[in-house]
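Next up: just one chain, as structure tokens, the form predicted alone.
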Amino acid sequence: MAHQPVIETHGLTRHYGNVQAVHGLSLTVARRQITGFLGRNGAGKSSTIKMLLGMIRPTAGTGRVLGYDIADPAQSLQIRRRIAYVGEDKGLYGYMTVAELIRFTRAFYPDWRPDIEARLLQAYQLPPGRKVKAISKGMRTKLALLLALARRPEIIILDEPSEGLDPVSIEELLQTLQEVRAGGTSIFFSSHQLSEVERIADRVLMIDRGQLVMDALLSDLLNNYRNITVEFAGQEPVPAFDLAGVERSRIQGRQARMLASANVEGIVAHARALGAVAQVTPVNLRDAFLDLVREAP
């Protein structure tokens, strides 16, 4: 049990009339770690959420949170009593002061966590007694994160949670996320932020167009991932280089420019063999994340 994934799912797909959102998306979440959720606007990643939260059914796949099927509706709910989300229009009533839908939310959860709230509640400088609707984005943003962290949830599953923060609040956001999983919380978060990302996380997913292009652990991707430039001189067609450890690949006049993940030493043997000149830099997961889905459809 340890070890099964936190969430895991086998060729998930919602399509959307004719627009294919997301297509046999298969992935899987580990436990106890924080995850990173990564792709373009229209990539997928809030539909893939949605799925693996009962909002929407899929079109075709499967998935499990916490074991349980996503599309049943009765395992759904078991879902949703066990896991915490912050989405990026985070869905709270307005009409309430920020004291009564504390209050509110806490009755539904017997292992709320009134230490959590009390030093959150400081810790954001809420106005316990002023209307939700009346308090600025980046409250409203930490509000939600104080209803979702003082539950003592499975999984967080965050949407953009640094949307409306200012960069004191994201630190301070950023190191309670860490001590959250640090206590044993399964933290699996979408973010255009990629420094916070590389911040935090343990694990990179990367979809593209409702496809998965990266999984890895970050640790991985910044030690053993490298951009290999390679330059002929000659008047020849450049050859595509479908080698072992490239993971994109592109040809732009007399370069081909690769991502490679592994086999770096003998992709960069294979082209001086051609008569070629290669360059090896270091990759950070802003330089994985351009290779990787800044090409259009």
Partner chain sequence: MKTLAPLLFKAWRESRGRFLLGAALLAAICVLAVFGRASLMKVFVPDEAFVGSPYVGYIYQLVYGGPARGLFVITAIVLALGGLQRERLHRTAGFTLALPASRALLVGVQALLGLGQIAALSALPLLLLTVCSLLAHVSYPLGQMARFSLLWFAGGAAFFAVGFLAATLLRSEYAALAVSFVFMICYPIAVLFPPLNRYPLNVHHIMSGLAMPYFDAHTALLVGAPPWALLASMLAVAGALIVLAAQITKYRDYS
Given for the second form:
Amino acid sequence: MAHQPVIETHGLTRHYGNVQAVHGLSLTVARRQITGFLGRNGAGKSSTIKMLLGMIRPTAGTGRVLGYDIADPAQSLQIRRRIAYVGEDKGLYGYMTVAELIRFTRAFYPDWRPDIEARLLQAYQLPPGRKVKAISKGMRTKLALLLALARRPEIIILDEPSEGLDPVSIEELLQTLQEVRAGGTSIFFSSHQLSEVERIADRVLMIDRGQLVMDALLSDLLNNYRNITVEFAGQEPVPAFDLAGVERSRIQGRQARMLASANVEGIVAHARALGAVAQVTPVNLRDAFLDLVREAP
Amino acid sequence: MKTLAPLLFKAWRESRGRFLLGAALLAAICVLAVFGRASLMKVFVPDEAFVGSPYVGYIYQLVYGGPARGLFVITAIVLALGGLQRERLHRTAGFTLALPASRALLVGVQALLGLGQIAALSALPLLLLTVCSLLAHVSYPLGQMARFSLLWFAGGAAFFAVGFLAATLLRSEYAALAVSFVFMICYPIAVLFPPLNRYPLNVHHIMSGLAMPYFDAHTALLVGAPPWALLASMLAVAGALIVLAAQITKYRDYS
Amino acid sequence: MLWYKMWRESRVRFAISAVALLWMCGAVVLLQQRVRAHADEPLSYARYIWSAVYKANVLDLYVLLVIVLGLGGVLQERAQGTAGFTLSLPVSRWRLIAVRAATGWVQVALLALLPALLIPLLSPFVGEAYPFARALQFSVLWAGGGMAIFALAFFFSAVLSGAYSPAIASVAGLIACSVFAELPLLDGHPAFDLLGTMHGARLSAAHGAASLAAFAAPLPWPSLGLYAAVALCLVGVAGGITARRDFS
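Condition change, the form predicted alone to the form predicted in complex with the partner chain:
Now the full complex is given, and it begins with the chain already shown.
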């Protein structure tokens, strides 16, 4: 049970008319890990999250959260009882005061922790008597986090959680997420901020045009992934590097650039056998992201 | 059941401005009708317009068959608007849909509160006319008021259900209002066409009693037994429309 | 491009209103035989059109739809989170108000014109005739009154923050207006009877026409001028409120 993924999808697809927002997405999110969900704007991150929460229905494919089928309304209800969601736009009821919204949300969760609520209310300096529409976006994000954390969820799904936050608040948010993970909660969050993901994520899922393009432990990525640049001196055409371990390759003039997840020695040996000069450099998340999702020139 | 109270609170907070405004205006008409009768009665009830008590005819003309009823119907429609479509526009649909409450419950609670508000509004003239008439030393039969309240509630529920369905179907918050208003006015014309013209389907007439066998236009009084079958049918239609709205909500994507 | 924004925000409402008004006018013309046959007293076609379109059902619909067109504005945009973008445009708030009001008034006038276009055109198909000039006179009355009603809803939309409360307030305002217009105190001032002016009863009575529907008298320009002035005042006050309001 402990090794079972908290989220898994198989061939998950969502079309909006002719637009394929998500296309055959198969992914898993491991328990008690922080999983960063990366992709460009419009890559399908929010659509995927909305399908997991039952807000939109998959066009095809299946998905399970905590073992429950995301397409079944009754099971979706069970999912929502056991997870917390902080949406991209932090849309909360503006006509309620902070205290009213907390009281409102509390009523839905029997496991609500008043001690966490009180601690976060104080830590985030949220004004209980003020209307939600009158507080800043940063404060709204903190309020959304309070509502998510005080219910003691098994998973927290966050869609662009640091959007609109100042650097101090982002720092606090990242610390909070790490503390929550240490408490046994699984975290699945989408972000554009690669530095944030690099700082706290255990695992990285990368999505491009609705399809998964990378699923790796961050430590594996940093330790095992390499950029390999191969330069050819002669005039013969640059060959394709269709070798094991090559995740993505790009040819520019007399140069071939590759992102390799394994078999680095084999790839270098192959390049040298072709008379080329190979240079190997470590990768960071930014390099990998740009390599995997950037349009081919 | 523990989730019912917070959802009712949410629905109340979303609609209380409309409800209180509608109630205040309806109350103003009732109070003005009683205390301003010296000036208004001559205008609204010319001599020999009704047989019997001119005050009864006057209250009918101004409240139960007149402007107050029109305001009540419009308030009933406006109370029905909102819901998840509007929340999507206000970017709170994500928060609402992530709550561990079924969509049927979300819709049901909103409808329940709306019908409660309509019941309160339909009883408002009864309450105010009784008190004000007592203070002004005039009288309007209590039984008549109770029966009109019943007619108003059933008719208001029908209009509420139409607005509710329109708000579920249409994404633009004002389009739902426009469609509901169109229905409110066009529908009495539509029921003039056969085969509908064979049945008493004009909800406006059912509410005011106009051209109905249970209303005596000469005395402006409801007569005989209340039209239970008609009222039950209207409530059944309202219920069916609300269930349809719930089904649509259940299967809709909120992206 | 402000015009485009205002049009995009109101075009669904406008389209619904246009279709509904055309449908209603069409239904009234097509049902003429049935209704006139069941009338208590002989009813000429012109009087039937007046009583069904210009005095009653279609006028009620027009009034309600004009109220719906008047709803919206920056205060309502705040609830949707788009007020920030709108207010950051390099245009004054007065200009925003003016363009929205002008767009609305054009739509109100176009809606008022629809019966005048359809009824004379459709009448020959039921063996009747309705002069375009007469229909146009009613359209002018509707457009004049509609301008004030639109401005009333516009004003309430700038004052009341709920999306739908301005609609209730506008309906109540019209009810109050029509009740007060009946008071003996205002007997010599037909301009105060907005709805009466719109359906032409006051005009007809003032000129002593035997049939309300047969009027071909001059239009009540002073009344229409008063409505235009009231409409401008209401929009002006709404503009003043919007210009001074903080949109946090």
